[in-house]
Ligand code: GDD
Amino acid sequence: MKALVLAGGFGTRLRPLTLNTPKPIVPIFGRPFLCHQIDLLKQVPDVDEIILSLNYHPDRIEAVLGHGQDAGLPIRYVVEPEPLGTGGAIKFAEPYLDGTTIVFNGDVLTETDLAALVERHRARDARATIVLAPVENPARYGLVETDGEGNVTRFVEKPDPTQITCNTINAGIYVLEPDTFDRIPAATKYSIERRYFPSLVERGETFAAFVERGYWLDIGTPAAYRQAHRDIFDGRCRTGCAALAGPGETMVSASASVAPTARLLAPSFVGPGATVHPGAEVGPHAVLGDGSVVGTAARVRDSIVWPESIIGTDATLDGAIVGHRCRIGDHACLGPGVVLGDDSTLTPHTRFGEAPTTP
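Show the structure of the chain whose sequence appears above, on its own, in the form predicted in complex with the named molecule.
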């Protein structure tokens, strides 16, 4: 059985982080995001190959993941000549499939029991089975209505307010039967959400729902990307927790160097080769990437610092994401929501996104 991961999007909402680092390999506690999905797919005994459907910077993804030697499952790369949309990408990968297939959006962090999902699909003899997640506001997702027997009765991608009739959305995880792909035109842009799913309902084919009540998050925005780290830190999501000593704990890599007068507030993560200078305060919820440096008396909380970035003396990061190799000047102050792309340099005393203070 093949698992097909759709990972060819541009990651627009995560820019500027994704200008050099495609969304499938943005680090979560220093580990490429897709590795967490691969861990989940490995739990399905039938899966014997992962097919990555790519388009944007495929070379960078292949350089990181290789052919699956570290992942423990062979990885095949299928690269569309141009973005064909979610359905077009599946059609393009069809020659490499061999029957019932697990399809995954490449940006969802979840603990879904995939083996149980496949079992349900088979028990229902479904043409397609879709995982649903309950969310507060379905507007950014695909809204999915079901009947009392767990069949999908309506699919509306990015519903407008008048179309929101329930709170269950498409979690971006499916089991599909390739013989239903005959309706997808080859080499044509085609959305699985806007066309293929509605067509299953229109034709009265068995389209089953599998409701996931465990952890689920689309990491595709800066706020969600920070949320993913917080959720793993706090034990709400157990995927990726291996990077930590345990929920709520601080993990300091053996090759990191932390000055005795620096304070580490749990939970925090200090990656390999990172340096924390005297009097600095790191945490809670701080992630320091490989080789990053936190200057004397600087503060980093609820923030993610990518590898090789340097935070100056007495600088403050609170709710920020800092890309690779940035230079944050001394005494600079970055507040909630700030996202810096790779190689940004900030002059000392720069202020960005600070919480408003009363005059």
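For comparison with the form predicted in complex with the named molecule, provide the form predicted alone.
Only one chain is given; partner chains and other molecules are left out.
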């Protein structure tokens, strides 16, 4: 069995963070995001290869993940000549799919039991099975309706209040049978959500639903990316990253340097080679990437600092995300929602957002 991860998007919603770092390898507690999905896929005994469908900066993803030496499963790279959409990407990878296939959107953080998903697919002898996630505000999403036997019956795009008949949305995880891919045209941009799935319903083919009531999050925006870290910190999401983050705890890498007078407030994470200077305060909900530096009396709260960035003396980060190799000047102040791309430099006393002026 093959697992196909659709990871060819440009990550536009996460910009500027994804201008140099493709979304599949943005760090979650210092670990590439895609590694979480690989961990999930390894739970399915029949999966013998992971295929990554890529288009944007594939060389950078391959440089980080290799060919599965550290993942525990072989990784194959399939690079689209141009973005082909979700269905087009599946069709492009079809020559490498030799049977029942798990398909995973490359921006989903979840605890879905994939082995149980495959078991349900096979028990129903389904042509396709889709994971659905219940949401609190269904008006924000396209909805997926099911009948009493768990069959998908209808897709409702951007419903108005009179059309809301359920609260389940497409969670971006599927089990598919490749003999249904004949309806997808080759070398053509094609949407699995708008065309392939409705065709299953129209033809009366067995199209099963698997409702995931556990944790599920699309990390594709800065706010959601930061929320993913909070959820792991607080134990709402129990992933392989949780072992690194230690839900509710402060985790400090053995190679990090923390001054005796610095304060680490739980939960927080200090990565390898990071330095926290005297009088600094890190946390709660703060992540310091590899080799980052927090200056004397600086404060980093509810923020994510990517590797090799330097936070100046008496600077404050509160609800911000800072990319690789940034330089935050002394006494600068970054508030909620501020996102800095790689190699940004802020001069001393610069202020962005609504961060407080006092500790």
